[in-house]
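For reference, the chain that follows is the form predicted alone, supplied as structure tokens.
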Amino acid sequence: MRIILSLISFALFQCAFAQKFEGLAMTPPMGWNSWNTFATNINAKLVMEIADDMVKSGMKDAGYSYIVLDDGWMAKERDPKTGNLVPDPEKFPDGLEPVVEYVHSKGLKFGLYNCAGTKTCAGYPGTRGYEYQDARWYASMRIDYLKYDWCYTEGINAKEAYATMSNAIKVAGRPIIFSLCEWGSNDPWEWAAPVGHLWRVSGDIYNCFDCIKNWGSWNSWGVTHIIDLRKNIRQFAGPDHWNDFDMMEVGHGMSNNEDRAHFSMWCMLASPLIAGNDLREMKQETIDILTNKEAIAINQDKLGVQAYLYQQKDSIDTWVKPLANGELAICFMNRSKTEQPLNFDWKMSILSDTVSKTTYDFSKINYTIKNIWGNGTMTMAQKSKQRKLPDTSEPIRLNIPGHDVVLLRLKPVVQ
């Protein structure tokens, strides 16, 4: 009985006092993950080529830094002598060290995947019972990022499991970003801020704009479904603790309009920007979206506030993201497949946010407007007056293409 009580007390202690390495993710992490495109079909050559293309494409210069290998990087069994994880000898014949070194030599950072359960989702060795040993091994491999999944966890307490791994990373001594991936099943936004740097808020994303993919016993979610599912937990996000809306599907089968809308909303929601496409085969349109520095600046804004839904009118959603220095971003998202008119009268709208304690009253302060993508079609009346967007002294009238957005950055005019 004493042993049981001691174990319970230890678990509660870990949940209450788990402390991650602070300050590693003051803005949402940016990088690439292998799962969306490659699943378990990964190898050393792929990783090195992805690192090359992250640099060559301009993604590194735009702020992307992490290359994360998801499920399938390890052998089916642990080392029988040491109990350590073993990289798959066919996929990584020289081990992981040369791969990690190559990624680091490019000025990038390297991440791995494992699971809180006894197995990973694809059936490889999980970490349950090996937390401190695995953390030491990650530190010895110079890992910078750990994505930690939630398969094969029957009977396991989520808070205890993630707190244990968080403590193990801290004890191992190497600063590692800790990404909780338990699909929002246990409301991690309510307890995970001391434990990790980001936490998944839903099941897996699917490369569609507004569908739900049924796999039989579970579902994957299109872009708008994930947005709708977790639009009311924004108060839990901020610097060093982010709501993770999952890896992006930009450049992985959706239309250019949908990719732009998807990326814009991840920027507005202050979600980690983790690409999931094949960087080696990107079209220029995809590169242009993923490397748009003005959109990225909205995501990386130091205030760290997640956008809120201001209004839904017809098929257009209006999202507002307060930014530092009194600025703000506004995203008008067209859910319809067809072009829709936007008529937004700034002076009739007072935008107040209880989370960031900000208010924007356009009847009192004028703002200049920057159209981040330069898209949207002006009405003929506007074209006759000027070929640029007006400031907030007059309404904005645009036609937004189907499944697309108009993303704006507003800056107060100094009198």
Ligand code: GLA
The other form holds:
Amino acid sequence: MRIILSLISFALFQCAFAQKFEGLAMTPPMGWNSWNTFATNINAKLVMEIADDMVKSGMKDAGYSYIVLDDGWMAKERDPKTGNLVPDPEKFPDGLEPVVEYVHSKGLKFGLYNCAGTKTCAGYPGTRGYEYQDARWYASMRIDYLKYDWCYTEGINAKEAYATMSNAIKVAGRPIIFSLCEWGSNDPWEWAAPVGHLWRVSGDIYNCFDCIKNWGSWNSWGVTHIIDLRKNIRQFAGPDHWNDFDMMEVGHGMSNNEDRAHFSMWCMLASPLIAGNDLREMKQETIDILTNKEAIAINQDKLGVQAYLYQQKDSIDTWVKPLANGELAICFMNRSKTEQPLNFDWKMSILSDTVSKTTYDFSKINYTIKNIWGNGTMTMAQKSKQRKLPDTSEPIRLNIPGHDVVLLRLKPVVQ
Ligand code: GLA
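What does the same protein look like in the form predicted in complex with the ligand, given that the last one was the form predicted alone?
Below is the entire complex, every chain and molecule, led by the chain shown above.
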């Protein structure tokens, strides 16, 4: 009898805390978010154009599906009669429905932003005290993704606030991806897996490779700073619950090499791939980066293991991401502004990982190597060998351009 009662209470406990709609993000979500480029300058026409260009550019075919409107989509006040949120009538003269309908008609999904506090970060109505009402309203608008921020939350417990909203979404009944955005302030990786599908791990990204932008009372972070900040929480990420390294800055002011390094690292880190650039004005180089199917396959690998930092030597960081079927991805990131030589002797390197319980021993198994971007200059010594397929039987010698990566996919050679 006792055992049965304990089993029942365990099941009830699980129900009470397993709030989210499960299985919506078995691989990291891919999409676009308005904030990095447009801040609050958003409107219906922009959303429709972005949807068109997500399809035309090949991004939809490459796997991107969510179009998320960040802060600034609302009117300054709730509807005084119903208390419902109101889309800004100037930005969305016909309401949100036709916009959502348009996005859905393109085979894409639609997302919105709000905040756990009394106001959003840009001062629009927050959700505090309206959780169940707002969730019902989102379900009625047929949204598919909610980013939930953390401004104006003085005195609130993060775990409770996010659990409440997660539960409200569940009760409203429409499967919605729940994206926590409390900047890693309350260690969400330790408690948010049953509540949401992804959680931000840092303050806001800034469109530079390694700078810190000081805004007075807060900073935003260049790409390498976010990577460095959170290299020790990889054991908390996995299918349906991801560490979110923030919306990307690819195509938004960095050099092509830096964009490639940034994108490759977000793929390696199994971060959600949420573009933040203006899809209507993309250079071909930007499209080529954002739609590189082999880089994306590394991000979307079904094992869902976040890469680990194997070694930091001179200015080159070596990251390893175990993949399904005994394969792996390796990313050599050159932090220096100038080209640097890489000399990596596979046979001297045993790559062991306690999180994924994988070991790659190149002295025992030979792997073929695919250079995903085809970049990095091979040294003459290696060129002269003229082997058909590069493999791990001998060291790899490459020059990596400044602020760039060489991204490799390795596959075991079956004897
Ligand atoms: C916070 C978030 C950003 C963005 C803005 C909107 O800073 O971290 O990603 O949503 O709010 O105001």
